[in-house]
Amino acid sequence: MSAAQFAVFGHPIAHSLSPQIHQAFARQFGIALEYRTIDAAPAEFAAAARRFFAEGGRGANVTLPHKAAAFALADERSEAAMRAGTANVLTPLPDGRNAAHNTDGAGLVRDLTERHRMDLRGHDALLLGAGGAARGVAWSLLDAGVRTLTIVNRTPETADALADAIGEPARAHTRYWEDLDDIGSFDLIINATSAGVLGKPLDLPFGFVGNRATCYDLSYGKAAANFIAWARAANALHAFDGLGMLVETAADAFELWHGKRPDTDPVHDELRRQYG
């Protein structure tokens, strides 16, 4: 009998870490399966994952630039995934539907205030970007208990939408990408832009940066590391990437495939060592 199998897809994909964290949890509970990536084109994505499910997937993980797709294709979605509009899990229905699911709000906050021990209530964050990665997170961070949610975006619609879509206008609004020379200052700033994954600067003042804020970046590893860099210029208390947050939100896609709940912090500390 085959193992199970399970999925990451992306584009590119190769660099994943989700094998390598899925097995590792998987030894925990002495459960056999494999667990690949598929690199698969933004107009090739739907039939893959169909077809992935067709030959017996039992779960997926999406990421970059397909969570979007995702969400379209499942026939039944989350709470979370129905607020962010996008999903990073694909489960099978038995019925031969599927389900989509958001687990990075969840993820992110797990690690910000169990891992690195903060709490989010009464914060003032800021929040760079507006697009898949930002909805994922913007409502969780709100439900943690941040006060009040600056949303800024090199598009200013692509962030009115995501203020509109959150409805608290005293708690959620958005600013101008030009006024962050004087924007004020905020204890909690995250870092949801594109730009280390493309490899492009940031090119960020340090004056919003609080004297004791907390900088955190979704990404992780090389992708984060010029805005990790800008943060530790800034003299933020603390700078994070999100490699935590990987490990979150793929214990709760663990979870929902086979019952368990892992233990993240060993596999956490593990891939902290071996990258940094």
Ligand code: ATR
The other form holds:
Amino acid sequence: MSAAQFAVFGHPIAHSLSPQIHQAFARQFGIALEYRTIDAAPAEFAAAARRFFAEGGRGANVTLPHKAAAFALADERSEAAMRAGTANVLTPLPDGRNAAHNTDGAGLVRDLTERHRMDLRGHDALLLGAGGAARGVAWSLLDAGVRTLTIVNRTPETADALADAIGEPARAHTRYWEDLDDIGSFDLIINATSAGVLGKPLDLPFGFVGNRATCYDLSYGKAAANFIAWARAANALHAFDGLGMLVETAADAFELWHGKRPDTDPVHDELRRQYG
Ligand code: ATR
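Requested next: the structure of the form predicted together with the named molecule (the form predicted alone having been shown above).
Expanding to the full complex; the earlier chain stays at the top.
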């Protein structure tokens, strides 16, 4: 019998670290699996995902630009996926239907609290962006105890829609992107925009970076470089990219599929050594 089949769908996807991460987790338990990348253009994603499961695929990770489509095609959805309206994990159910999960928010919070040893309670957080990535983490930050979540998006209506969906106006509210210069200071600043992925500069002022601020980009590698450089120039106490979050979100998917919790630190540390 051939090894169980897993895959990550994206577009582009060739440079995904997910195959390496899942193989490293599998080695911790002596599990044999195949994990490949599947590049699907947006119009082809749903058919490609259905084909993968029809052919016996045991689980799929889903990344840009397919997270909303993955949510839409699922038959069952976890609470985190429902809140975000997006999914990064698809799992086949025994009856042939499939279930969507979103592990992004849990992965971010675990990276911050366990790897970086932050206590989020009492932090005033600024969330830059209000698209799929921002929706994936907003509720988790609030659940983890941030005192306030200020959402700032280039298009204010999208930020308002996210704040409305959260429905806790005393804790989660919006401000205008144009007011970033004069918005007060924050001790946790999360970049959830896709500017870095798109290769566009964000051109942020420095004034809202508190003197003990942690700045965190949900992306990693080249996509996070501009924001990390900005955070260091702003004298942030910490500037982190999302590599740790990626490994944590993968661990949640791995546990969903295999019922075992991998040790993420050695895998994270090895990736950090390889990719900086
Ligand atoms: P993702 O799934 O990566 O979140 P998305 O849902 O398309 O992708 O959301 C992209 C987010 O990045 C949005 O908040 C977008 O702002 P708009 O709603 O105004 O489009 C934000 N974004 C992308 N490029 C940006 C840029 N150059 N400057 C500021 N915000 C940007």
